[in-house]
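Single chain ahead, written as structure tokens, the form predicted alone.
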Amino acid sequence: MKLLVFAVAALASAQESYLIRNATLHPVTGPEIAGGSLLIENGKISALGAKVQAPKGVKVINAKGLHAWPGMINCATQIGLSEVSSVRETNDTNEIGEFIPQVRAIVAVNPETEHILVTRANGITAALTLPAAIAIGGAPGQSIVRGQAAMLRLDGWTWEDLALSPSAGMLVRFPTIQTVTFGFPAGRTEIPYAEAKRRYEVEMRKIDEFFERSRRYQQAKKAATESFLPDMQFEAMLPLLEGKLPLLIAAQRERGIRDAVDFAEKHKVKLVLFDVRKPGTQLARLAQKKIPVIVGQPTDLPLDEDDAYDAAYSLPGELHKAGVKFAFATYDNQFARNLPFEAGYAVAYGLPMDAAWRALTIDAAEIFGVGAITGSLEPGKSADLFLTDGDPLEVRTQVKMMFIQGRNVSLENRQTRLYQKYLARP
């Protein structure tokens, strides 16, 4: 009986309706609405504008002096898969095998991770979680096709609840010519160029052959009889080959970007580039081919000693000017909450404010195929939004309320609990 009462109460809570009044609405895809109202019903935005009537039974929230924004999306984390990076037992990101496209990050996500609470407290309602770390090049023997990334809602009881898009892209460690590597405890390691090139060519042959085998499997399945035996490894590649999933590749420099684009064109797959730092002459090609980019962290040091000190800060502005769709990411868990501040740095170095907000929200959603569900304040979309007392790109701004799928979620987290605990210390 108690379980039945709890289930009914949970269902009622999930279906609560709200009318947010007197807020400054920032739809992102449309003009700002001062003193506007936004109606949330059945987990979705049902109406917004200067005058919206409150249906009977709706909870009214007076948001005078506050701003309503669509929830932000962090496009590269390992939230739910890695708790403490230095403690092996809390990490689920090192699968065995060179080609493991069947590995799905979503099924290993821990909904109870503290990172979810801390991250969403700063206005982030969704995050891409990766089955392995983003890697440039890498050592021979490491996984090459590393598995499927997932787009998570940052609220839910189970991984099924969290799954905004259970398969949002196929992560690949793309080969590159590396003569200098850094690692712990070995430190800096140098190898001759001829050996680095040989390793690169070996790995490129491997990945080319695997994609060719996957394509042959696709063709064989189309012409198959009842005796056809499915293969999990190649089955996982089919959505990628059919254009339903993008290929996720990290490429920082001009040569790596060129090779990745050439590879995607050769195998006729969609491409999303991560951690782009120095696109050079490939910038125009990215715009022409409509290849989206997830920029690297602006606070990283320049790649080369003669690079401009503000190279990382100004890159988003350059991408916007060139017409390249892009989004932001923190590439970690512990600082995933700092996502809006990355956009703030980019605005300070030339990126228009409206472009920064699109990159944090609707552009990020569209890059990973969930733009029809979330990413902006529009009728019919999931009610993923938050209220602030100012500009979220400013450090001093406070997040006052948050809604995910229309649920008023708690902003409490480990940091706020510790703050209250020591504030009350005798």
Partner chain sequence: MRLFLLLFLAMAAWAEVPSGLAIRNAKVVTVSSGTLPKATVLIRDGLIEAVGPDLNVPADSWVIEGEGLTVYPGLVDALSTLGQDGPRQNAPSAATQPAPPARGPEDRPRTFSWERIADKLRATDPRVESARSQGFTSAATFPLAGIFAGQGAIMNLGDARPSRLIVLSPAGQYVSFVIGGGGGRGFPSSLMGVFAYIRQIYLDLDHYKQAKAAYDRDPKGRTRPEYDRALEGLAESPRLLFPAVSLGEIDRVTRFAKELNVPAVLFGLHEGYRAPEILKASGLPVLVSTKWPTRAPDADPEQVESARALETRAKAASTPGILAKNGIKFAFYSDGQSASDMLRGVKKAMQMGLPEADALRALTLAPAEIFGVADRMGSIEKGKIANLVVTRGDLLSDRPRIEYIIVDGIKYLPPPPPATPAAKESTR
The other form holds:
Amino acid sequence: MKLLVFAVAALASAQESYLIRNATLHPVTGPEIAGGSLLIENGKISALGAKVQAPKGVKVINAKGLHAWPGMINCATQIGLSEVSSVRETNDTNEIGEFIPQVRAIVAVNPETEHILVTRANGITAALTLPAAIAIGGAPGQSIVRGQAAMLRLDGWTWEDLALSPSAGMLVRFPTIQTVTFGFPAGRTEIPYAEAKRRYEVEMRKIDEFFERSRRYQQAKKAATESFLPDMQFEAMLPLLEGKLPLLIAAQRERGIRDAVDFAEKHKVKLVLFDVRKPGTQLARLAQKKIPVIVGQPTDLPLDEDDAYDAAYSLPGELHKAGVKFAFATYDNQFARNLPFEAGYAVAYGLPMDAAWRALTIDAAEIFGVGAITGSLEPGKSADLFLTDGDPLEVRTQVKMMFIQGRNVSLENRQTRLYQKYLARP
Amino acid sequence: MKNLMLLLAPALLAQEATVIQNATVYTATKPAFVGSVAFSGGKITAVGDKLIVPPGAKVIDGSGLHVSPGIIDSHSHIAVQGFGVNEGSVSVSSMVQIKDVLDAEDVAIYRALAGGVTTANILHGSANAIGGNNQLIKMRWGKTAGELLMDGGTNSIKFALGENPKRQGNTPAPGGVPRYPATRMGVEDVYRQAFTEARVYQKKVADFKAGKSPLAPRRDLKLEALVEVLEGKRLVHCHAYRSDEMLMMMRVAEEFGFRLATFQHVQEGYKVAKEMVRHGVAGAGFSDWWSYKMEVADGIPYNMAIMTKKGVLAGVNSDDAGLMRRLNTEAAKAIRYGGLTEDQALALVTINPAKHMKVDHLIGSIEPGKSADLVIWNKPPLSTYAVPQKVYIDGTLYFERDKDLSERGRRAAAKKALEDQLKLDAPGQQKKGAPPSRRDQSGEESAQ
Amino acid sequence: MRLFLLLFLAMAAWAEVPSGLAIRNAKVVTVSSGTLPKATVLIRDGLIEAVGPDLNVPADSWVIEGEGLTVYPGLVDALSTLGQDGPRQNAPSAATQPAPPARGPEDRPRTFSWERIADKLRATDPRVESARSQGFTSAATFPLAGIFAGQGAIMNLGDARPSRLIVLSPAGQYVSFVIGGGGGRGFPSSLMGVFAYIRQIYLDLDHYKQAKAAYDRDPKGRTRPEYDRALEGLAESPRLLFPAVSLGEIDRVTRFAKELNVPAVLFGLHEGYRAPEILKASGLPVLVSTKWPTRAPDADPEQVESARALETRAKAASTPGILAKNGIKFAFYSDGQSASDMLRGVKKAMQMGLPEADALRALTLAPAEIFGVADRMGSIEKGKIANLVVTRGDLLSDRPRIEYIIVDGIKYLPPPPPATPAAKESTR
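Mind sharing the form predicted together with the partner chain? What's above is the form predicted alone.
And the full complex, kicking off with our chain again.
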């Protein structure tokens, strides 16, 4: 950890300072500042306002007609772990073993992945990368406690540079009653409810027991008895049990949400729910218990035939109205760059614009414990921001410039290079 | 006389003259303007900044609203019933027809309609080199499968190149045997074999018609479709990703004397735009898909822009029931990536796909004489915030957001009533006083 | 022959052996020509010799005094696997052997069109007696496995040798839209592939007939056409039975049958209540499954069901009433249910608007008409096969008492009722 701090400090000290002028600033945590200036020093935002004094040697950027926004955060991807999703050798997700809390996504992140460059080109400066797919249920034998997710900043030479938070949550495939499963080569398989319930109860017993044993390990370690022996598996569970790390559970419907919330309460751990689609009666409970939610994609199809056609589009607006803290995610790499448009659709179907921006930035940062570092334009925060010629939630808007930790990062990637190359083909 | 007509043909009631006034009109062929669109009898009758409202016409105030042609999705697999969209058991399945298996009750139709889509080409899948015959449908929600079919369209067939058609050569389904081909080389061979066979068949039929043989040859549905391709009567929409395979396909088509209509997906179309223009094939694909398989490694969102700039008739489509509902913003991505104009972008999902499918004389733009397939949006159609308010097909209102919203309560109540009724009917919940049901005296098992 | 029959029948447990049989002064529901409040039915040699009031009863006839009794035509199950060893064993032998994957229609995938179920019936199916004891005297019995599963038959539900029981064979070709199991396991692997196959095989049949005729006219110097048992089977199929349960399927199959231009019968029809116009326009007769859809008993209680599925479940049983009202010819079939469950299903349809007379017709004369055997069975008419059911009380009322069942003129008594209504053991 100390090493990491040194590394960051060393990087930062060599950095240029920038003064962005004449931009419309959108701090998200404060009111919009028209014709404002923003000063970046030592990788951080040191000042912003209608008028900011330009220190000596600062590089001035005239951003007339442009808008400055805090970098957006995609709360579920597999960036760095998966390159070509259908080519197994390029994937480092879904480790085997039932309970593998000690497995860490961060150490397998390939900093050279094209997904970083492509994603950030659309204004996204951070992304949660997950050690396994966000899945409801899953085949028996798939891991239950699946490892630790990492919050990446989308610029850096090594995975240590990328680690905005090397461990941002513990991913759990929570047991569900699943009467229908899809698999290869069996295809759609249906089992009776009673059998599905039995399997669910077996898995529930297992996960309950694992959490209880983790608790006992915690107590044994505290008591420091002579017979105590360290164990990597349970060691990895300690931050969770100490409330420093949230449990990450996907739960689309009422029953899954109820079960997950009950479980988190029973074991006294923090919880973040993923891919929420139809919270139903659990909506009020989520608000009341202040359980944050990563919504299912607004552009996903509704879950059930009779759902309103715009059910997914309008869910973020409903979460906002109910007072649930939430953020957005794309749940994949391929379309990770489309995060702002996901939010745009939520706005089209009822989510207030300012709430959309909180969800894209500061709320996402806070949910994963990096709210003090990034997620808004405020003095003292990491200079993670981007400039556009218009509303970033509109598809046609262009991202003109981006800063991550105060570095003016390139928006080029293999795709832009191929564009240039073949546009010029005689 | 007019009254009599209305009495005789109640269907025409929905076709009374309608004028949308004071809206921003995006015709897809000319620059946008504020004005009116008039339609009756299912057809657009007039377009202009000042139209005289015919007496008795219904007037819709379009102030602050935006009117575009209905969106056309040239690559969709919705509304298909039964074991998927592939007859992948064989490398040449030109005997099968999507038309046979349409499912008019697939809710994806309504959802697409609510996203402004009025027409879609329902394609066979890409599991084999020569797939099945596609079907153009209109999103006439609430009608039967036969009524979804679009009149006047040209028939088409699906071809597929690259990883998908060779997959079963490498990894057959468990319990199955490998299916030729296993490489792109073999894919080319499949085409050349099939069209050679089709030519022989074509000659046999011609000989019979010329009286050279007494007995008609056995009609072969597989080869008939291929002969139609050779004779230019059936369009070819060919799934393709890489430039090498597209080039191969164009050369094979040229060898056999036909022209491809489109490359679908056309991920590397930007690399062979010149060759595509020369062959005369259009390109219709995704806006920004990449990285899900090896052959899309060079998929770039600038593809539409490069192809357009280099003279390829480009189009954006969905291949996906979810994405289908927002092709308007998919088209807008060609502005973001590569800088097409708004008009060029809108054309990617309206008039261009209509041209791809040779139905641009019927649909695809707001011009007098074309079908009144129209979308009224609350915001400019390429905006993320644009929500379709009304969608017309052939002048009939098939989607209305206000109505959808206001009917939700009633629909939920009706469903609840059904659930309650079924609970009452369920075994063990019989009404008091009813005689106990008799047990089966035979003791036999119900056979399943 | 007759001697043999008598000897054979004498051994049957519940059968009695009259030389002639008369049911005197009973209420006779003829179905074909109204109800006679007090009439006599004379039976001889397995046939109805006469029916009417004031008939003289021949001296050698066994007499059933019909006071308080009602005579109906025997009931018909319009599509079943009765007489087969069991619905799961009825797959043609070839279906169970691994075949190389079909490469196209030419390999005749999953086709057993030439096989006749009449050749495979056995007297040992215990379901025959169960059905008879509920008043069923005939059934259409069909093989069910394959795209073209083979030729069905109409059989009487007596206990004679199966060959004595056949009324009609072939009665039709059973079609199902089954696939080969996907990539690598042969054509067809999709529903559209099945349709393409059926379309192609009928084109092949046309060509086959022409080629054979041309060869027969002048064989010299011609290559003889290859014998094709699949086409031979189709050529002798008097009708095709197509599955059509949902509205979409009904719409699709009616259009397909018209295109193929073959005599067709649809079966299933649970969403028939939504399709009266389509059915009426098609003119096709239909067989309605009495196995009304229900929620699976082992379904997840929180599973979300579509309003569409709920509506079908709530309204499927209204289909027969709507068909009757629209003049669409229909019959009932058991769809794997027991005979008593099937009758319960019919009664549910009656509760949902099907008039009793139409219900009775759909269980007697209508199936005979649909299979083209109304000239020999299905109603109480002079000269028709003596298949009758004699009850105390209305046959389709809640608790009819069946007194006699007569099949091919042979009188059967229903098994005695169990000691208590809850008794489970078999009464066989």
